[in-house]
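In structure tokens, one chain follows: the form predicted alone.
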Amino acid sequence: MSATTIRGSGEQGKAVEYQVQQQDIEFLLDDVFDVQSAWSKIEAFADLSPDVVKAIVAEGGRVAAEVMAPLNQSGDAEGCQWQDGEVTTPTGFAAAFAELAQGGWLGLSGNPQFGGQGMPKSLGCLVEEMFWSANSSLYLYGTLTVGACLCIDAHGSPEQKSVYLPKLYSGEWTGAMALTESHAGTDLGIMRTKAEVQSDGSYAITGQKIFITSGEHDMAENIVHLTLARLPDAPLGSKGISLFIVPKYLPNDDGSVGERNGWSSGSLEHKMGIKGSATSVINYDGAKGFLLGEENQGLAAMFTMMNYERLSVGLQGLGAAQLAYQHSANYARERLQGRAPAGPQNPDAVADSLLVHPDVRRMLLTQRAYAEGCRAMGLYVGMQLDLEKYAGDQRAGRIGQLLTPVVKAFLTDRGLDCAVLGQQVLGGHGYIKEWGMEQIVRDARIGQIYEGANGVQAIDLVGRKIMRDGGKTLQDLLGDITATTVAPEFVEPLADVCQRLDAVTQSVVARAQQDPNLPGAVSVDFLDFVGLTLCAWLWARMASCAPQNEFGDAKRATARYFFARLLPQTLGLEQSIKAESAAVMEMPETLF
């Protein structure tokens, strides 16, 4: 199937192009994972035909191509504007978001009882990547809304679900997540926003939040904040946090918007990237809130939304990697510069293309290996979440939970890496605004920071998930990897990396019993080790079932590059993880 071309709006140079990877997506769905077979065993997806799936992917690509992408560079240049508490989004954003909403994309995986379409999360992962690639600033308004829906669906009362979910799925209302305070970022236990119960059973919310993505804007008639606050008699720390629904306008009984609530945008943050996304300081002045879930259980409830956002932000990193690769590969094909080491390959021209240079190929193959490997990883994790939710597969649920921090951190780290490599391929043009690559770099950077910084994801992986079960879930995953039938050339290196990861995992579990600093000292390296191992497995699977044509030839060549040039990073990571925490901790604080 032909690819859809997405073209940005650069005024000079060559505009950024993005091609929806329809062929690769169908290859993953049909040949690598055979998702139709898996879905046919789940009652909720039994009638989901391959034709419907392909139509959803194609239409998602059209929305990305024709609606979202043309506003990417212009939205970055214009940014959002703040005036007396009112926020205006870039020209065209409101109309584009309306089309995104009217197409049902915000409710793609939503609860059908309240207007969602009930599609698999794994299918949603593939669609989200396209939206992130096309316009990350615009899609941020969507992903926060989807996350709010998940949280309300999981923890809301029947009345709250009936009031809020249909409006959020339809995009008439949007969602936002209000956690961070100026003194309390990752450490939410020291937050100060307070909630006081009122005679009507509602709560008065007072305090200030910062970095609130989509907290105020002009693209929906109502904005629903899910806000963390502390009750007066709440226990200290994270065990004393409650979660509240705090809408911009209070809903009337008929579902229409009523009176304005007591919160406002105090200012917009001035950011490095994602400038079309409105990121506000929000001031709550006795705003009316409604308890979501149980008192003092707000952090646990919020993590329903946070875990979705972490997977989604990982896909944002993937989107950046894919966009950067395509832009730099197109540039390298067309840019004539120098001659091939073995002699002229295009003697009739003044120079050969950049593709004749080994180092340029190194950069492009690295981008491609990570982009396509991480697409498979995102789909795999989405499948585990589907199996847990719809088939009650607890083993798949444990693997999905184990890999959620890996997807968030590994994909966003590689997303920035690939964006910087793309910028390097373009050289000076990569540093010039009109060519669009420098925007990809700026937009990609935030993925490593928000929704839990990547260092925090790594600590979650090692300090919580690995230590909690002694590495048992990871061993189950490694067992799946080594039991997979792959081409002979990949069997030995795949078995070797799995054996080394298992050994280093058991070493960390044992050493951490006497050294509480060890999990934090080795966690980032450990997460990268897991990510590279998972990528290697997926590349072996893709190469082993790829067709005998140009598409398959590219898969096999990229897989061999990954195993030869990228997987060996695990050798250095292994040695780093074996080091004691003293290497990190022995320097006194006074010497920093």
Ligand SMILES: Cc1cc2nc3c(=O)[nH]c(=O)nc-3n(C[C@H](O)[C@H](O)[C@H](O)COP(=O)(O)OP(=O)(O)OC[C@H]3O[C@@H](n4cnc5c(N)ncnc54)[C@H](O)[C@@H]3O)c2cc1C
Contents of the next structure:
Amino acid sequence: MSATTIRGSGEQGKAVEYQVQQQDIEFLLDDVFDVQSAWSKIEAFADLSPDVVKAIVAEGGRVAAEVMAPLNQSGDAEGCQWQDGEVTTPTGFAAAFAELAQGGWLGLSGNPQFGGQGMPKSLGCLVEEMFWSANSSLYLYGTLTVGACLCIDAHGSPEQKSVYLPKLYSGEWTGAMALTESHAGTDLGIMRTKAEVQSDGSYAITGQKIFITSGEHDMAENIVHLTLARLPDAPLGSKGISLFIVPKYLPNDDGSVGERNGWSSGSLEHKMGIKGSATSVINYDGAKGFLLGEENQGLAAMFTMMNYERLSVGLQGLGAAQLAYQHSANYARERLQGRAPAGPQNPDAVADSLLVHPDVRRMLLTQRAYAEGCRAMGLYVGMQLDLEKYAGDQRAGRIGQLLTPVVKAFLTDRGLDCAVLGQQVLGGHGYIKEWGMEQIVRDARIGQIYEGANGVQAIDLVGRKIMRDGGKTLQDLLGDITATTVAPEFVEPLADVCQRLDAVTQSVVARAQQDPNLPGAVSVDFLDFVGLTLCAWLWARMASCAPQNEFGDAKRATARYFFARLLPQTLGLEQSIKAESAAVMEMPETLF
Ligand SMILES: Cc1cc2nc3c(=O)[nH]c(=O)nc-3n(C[C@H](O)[C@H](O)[C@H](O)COP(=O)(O)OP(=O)(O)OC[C@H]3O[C@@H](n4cnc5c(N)ncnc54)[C@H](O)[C@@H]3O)c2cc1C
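Cool, the form predicted alone is there; where's the form predicted in complex with this ligand?
Entire complex below, previous chain first.
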């Protein structure tokens, strides 16, 4: 660890160092999920050898640790600057982004026909977590680009794909997603940005968007906005929204950048965290836009990008949990305070390390249980998406859709929890800037808010995904869980939690028929119940196949901690979900 600042008190702040979890990743790939045999049945991945996969993970880890992580704290301190519509990113960001782009990381899971590498999404999830841990501000420029590629690939014309995808996969151009307006966030149906058709078939886009991540910056030759706007005769609400490609520079026929388009950054938002990520107000003044997909079908098309971003933002939460765990475990090992309850463990020193204290262990084990459990969850959901996309597996697709809001909300909620626990492990030093832990808290917080606030993810899970099939897809998943062979100690608790989740799901489905407020009233607790159940399954699987060595000992101990101390939260959640919606609805609005 390198020292950053000598504090007046004699304490030394230490830079947060990021350690890649290669061993855990290989354990998940090889032993827990046996992804190689899953991929060998998918034609597109049949030739993907284990050595290539491990080399990709190792090189991704190198880029994360050596290129991105060293700029995390300096990027936070320097932030982005705005001057007359031009945005400057922190020192070193442009060079690091160029390295990320040149390494092909933005096109890792992209369409090979247009310069992507066609790797599985599940592999992409593992790599993305490392990038998020290393430098979430810097990776935001990447994830928006990857999402824009997915959307153009799914909905673009052949010409749009050939103009934009190679430039975006290569990182020469970057992507941005322009939905939010000052009066329209969650409720995009009331947005006002206008699109008017022009004689050449393009559209003139006029209006203002706020909070646009990577909307303007100095790291790429061109910035491609995917912008939602409304045609003059469009139906009211979300059925009257269309999606447009609105590049900063209009592409010439030969693919080079041409005329400057009519939009600009009006200002940068001043934020709590992710300060190296440029978040702009964008003013569209008759900017030229090109329809992406069908008129009035824009919101559905945008969901291709949003669903990807939701999974990716969940991985941002996981990245924060992992980074916070590493930093606080390293600190606890070295920090000497007090004595173990059973007597000194390190009698030659002035005090024992923090690791002797049961409550500090509780905090570290909670972080570790969530970080490693959520890594397995991200990979599992990525695998479902691969099975749907490349093997046409509809059941896997339904499970992937069901769990997308769970990954987004559960992982980002736990990410912040773990970051705050890290602050607590560091005590006062967790609150002091030099140690870097307060930055992890500030950076993690946004994950719960953007890409659809977590409350809205929970409503998506209960109000839409559970209600539309009466809980059938969740039942399929619970069937998979109870059918899995795991070590005897986990069989009964897993069966119990599945049975309770199934019963509470049926009760929600039945009660919601009479009570329209019920799904919204219970949804956040329900989502947590699903997240904890899934995590329990994955911990049981990990513990059951862990090797007989120190790595395996840590897995088994953490799994036992999860079952003993974290899974029982579902008992409280179950009770709270059983409460009627009146508990939250009876108070009149005038009394708030
Ligand atoms: C740093 C940052 C970066 C961002 N990047 C982008 C970007 O790149 N592109 C972009 O388009 N937007 C971006 N956003 C916007 C972000 O996605 C929105 O802020 C978010 O979706 C919430 O919308 P809102 O802020 O208008 O809150 P509101 O919609 O006003 O919601 C406020 C609260 O009410 C709850 N709520 C609202 N409606 C409902 C409902 N129907 N049911 C239950 N609860 C509800 C929400 O859960 C939330 O807790 C960014 C925001 C920030 C802060």
